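Only one chain is shown below, in structure tokens, and it's the form predicted on its own.
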Amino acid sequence: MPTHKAKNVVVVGAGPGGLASAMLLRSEGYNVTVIERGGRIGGRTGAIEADGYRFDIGPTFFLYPRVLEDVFAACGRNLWDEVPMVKVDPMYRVAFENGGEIYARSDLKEMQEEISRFSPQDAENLPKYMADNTAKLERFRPVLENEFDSVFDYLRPSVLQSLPMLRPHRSLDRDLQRHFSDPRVRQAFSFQAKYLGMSPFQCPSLFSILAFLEYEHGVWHPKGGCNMVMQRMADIAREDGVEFRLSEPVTKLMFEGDRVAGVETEKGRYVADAVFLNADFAQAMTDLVPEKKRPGWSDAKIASKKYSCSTFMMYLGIEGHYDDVPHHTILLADDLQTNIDDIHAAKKLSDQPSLYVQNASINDDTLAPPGHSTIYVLVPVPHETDGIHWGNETSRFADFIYKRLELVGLKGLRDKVRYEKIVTPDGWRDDLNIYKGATFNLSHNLRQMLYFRPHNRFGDVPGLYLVGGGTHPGSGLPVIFESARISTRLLASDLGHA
């Protein structure tokens, strides 16, 4: 590392974007301090540890590790040497409440066999789907890897060349109709819109690449859970000289004129040449930046934006194992359209919710005491709304979900539970400081993507850079890591290398 006096950067938040930023900034020679309001590393990719059980709070698998490989390589490390991961195959089971199931296989011939049980013609079209999305990702990757500070950025050759492949006027489900006629097959290739907290019937067709990435690059489980990757990233950053301050909420940003000059916390002041903000965008703006200093993002504008759904979470430590339940299971409601409309339009609890279950202990014996295992349950629900009062609904809804879990093979689950933690949208809002409890940040509709998403170089406040799911390129671990690369590159352009 350089020995001369380096510029100081404060990173607010030790989530995946903040950790990747800290690693990259330090590799460029900056003095870096990471300040985290919680007592643990990881943010929404944190962990719960209790009674010998360990759960990821949010993301439960790694997808498209290429970006994180590049982050580690920039710091002289090899991701696969630093973080043990196992490839999950079958990647997941998609169970349809109206009958049938598909086991998503990494081998395309095996996957065609799965699809052929529903539609032989759709099975024949799988290679066409893969080829289409190979080209789509190749065209769109340069768009994801660069900032969008100006509307003129749409005129970049990489953007103009990508538009015909992106088909922005189509929804994800409609785009998949070009390849798959059976609605259940389309659902198996579009439920991934929930990774963004969106509906496949409204999500832009670009995001067909989400399922494609699973088949092309695999679904990976880090031993000990995704938070172990965050822990290793923090360890590497510390080894390289990054300072971490945990359990120290930032109370406000400091300014010299219009330019950010550091942060204040409950324990002190940190002067900086630049600040990287890895907190939830909407909540951090309203909490930390005076409204007069962000005319482009007033409280009214922030409130008017579209936000993702939230999630009802159940973290269950159980005695025994369910060896016949796959690592990942997605239960899709019989009337999926109504279920989605309940969440996004009516903003009410569905009578027939879809859900996701992780039974990771079948591949990882480090998550629970001997003879025990962990079950992680995620149910998409509306974000904070006046129509749902979780203080009254939590117990009833949990009872209902326990009954629905029997549909995916978790018979007698409640009797086996020895540890239970439930997180509602209120918990996401209050405990993790997420605006409206919208677990996946701002929605990814066309009016909130690229230039229309908060910029990595936050133009209203010189010296302030954004990373995380609330800025460009968006939510999901690979693109969050990409946001760190973009913002680090912008800082080096603005301040010069340390």
Ligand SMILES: Cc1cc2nc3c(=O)[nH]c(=O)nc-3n(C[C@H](O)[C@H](O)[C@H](O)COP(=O)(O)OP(=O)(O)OC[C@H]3O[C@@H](n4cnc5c(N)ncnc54)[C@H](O)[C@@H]3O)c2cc1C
The other form holds:
Amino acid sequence: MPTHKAKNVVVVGAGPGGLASAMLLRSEGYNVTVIERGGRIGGRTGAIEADGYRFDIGPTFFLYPRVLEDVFAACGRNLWDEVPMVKVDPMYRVAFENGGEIYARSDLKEMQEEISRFSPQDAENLPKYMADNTAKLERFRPVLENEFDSVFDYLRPSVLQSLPMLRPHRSLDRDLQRHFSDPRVRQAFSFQAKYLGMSPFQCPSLFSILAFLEYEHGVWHPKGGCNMVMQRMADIAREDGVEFRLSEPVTKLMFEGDRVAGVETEKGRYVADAVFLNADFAQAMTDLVPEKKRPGWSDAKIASKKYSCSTFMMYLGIEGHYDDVPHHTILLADDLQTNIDDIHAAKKLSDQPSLYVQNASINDDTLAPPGHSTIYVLVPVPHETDGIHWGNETSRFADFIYKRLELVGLKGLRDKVRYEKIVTPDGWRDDLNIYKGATFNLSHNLRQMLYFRPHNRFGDVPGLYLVGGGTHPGSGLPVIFESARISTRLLASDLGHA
Ligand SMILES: Cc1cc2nc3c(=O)[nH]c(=O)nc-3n(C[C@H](O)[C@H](O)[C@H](O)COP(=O)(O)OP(=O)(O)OC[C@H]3O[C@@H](n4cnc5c(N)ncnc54)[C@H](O)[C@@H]3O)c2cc1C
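Alongside the form predicted on its own that was just displayed, please also present the structure of the form predicted in complex with this ligand.
So here's everything in the complex, that chain up top.
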């Protein structure tokens, strides 16, 4: 580890972006202190532990380990030795309310057989879809791996080459029509837009790479859940000398002139040469940085941005097991378009919501006491809006979802529940400091991506760098880890260490 860089860096927030940054910054020889508001690490990728049950708070799909492999390697570790993981196959079940289901299989021949039950022609087109997306990812990788500080970055050769493949005015669903004619097949390759909290009918076509990444690199389950990856990252950072301060909210950033000079908490002041902000971008800017210090990001501008949907969550510890319910199930509503319009346009609770269920205990016996298992339910809902009062709605909506879960095979679930925790958009806002409770951060439309997303090197405040879902490249674990790489590189370059 280089030691010549005796500079202090404070990381605000111990979410995935903050933890990856801490590891990378320390491997570069900086003195790193991570300050976290909550009592535990991981942020939205943390754990809920109660009554002997263990749940992931947020991410349950661990995808595209390549970026994290590099982060571990930079710290002299091997991800696969450090974090036990199993490949989930079939990767997931997509159940259609109007009949039928597709088991997504990583073996392409088997996947073609699945698709041919819906459309033999679509099955034949699968190799072409894979080839197109291999090329798309290769072209786009340099764009995702580098900062977008200036409009002139659009003129970089790698960007210019990738633009024709971006098809900016085409939605994900429309792009998939080139390959798949059956709407259910398209839905199985586009529901992943929900990982970004977006509608497949509006999400940019670039994001066809999300499903592709699953087929190409697999869907992984870290033993104990994705939160265990965070735990190991924090442990490694600690072993390497990073200091952690938990249960200590940062209350403001300190300045010397326009430059950031550290952070303040109720317990003290931390002087720093640079600050890495991992806390939710919109909320942290509003709370921690005086408006006059950020002319490019006034409160009004932040409020005017588009935000992702939120999620209604049920974390259920149950007596018994559902051995016939797969690890991951996505239930897609009969009238998917109306369900999506309800979330993103009408901003109301759907009469017929799509939802996701995780029954991870079938592959992992560490999540519950013997004879018990865990069920995790995620229902996409509008982010905070005047029209929905969760104080009045929560118990009605939960009753409704319990009934709906019978559609995916969870019969008699309620009688088996021994632990129940429900989180609404209000909970995301209050417990994790998430602006509007928008769980997947700023939306990923083209007006809020690349140069138009808050920059990794936050231009208004010298010395301040952003990491996490609110900056470039975006929300989702692999790109969040990428943001840590980009910001670490930028800091090293700004300090003349690159
Ligand atoms: C329900 C759900 C499901 C998801 N599923 C997936 C998935 O399957 N796959 C995937 O790739 N991604 C998924 N995501 C998206 C994304 O990967 C995670 O949300 C991820 O945790 C975001 O990471 P982050 O680095 O932006 O920081 P966060 O996880 O938001 O962490 C930020 C941290 O900053 C802390 N903080 C906030 N304010 C302060 C302050 N003032 N002082 C100190 N600390 C502060 C917070 O307490 C938090 O710990 C999911 C998200 C959610 C919510």
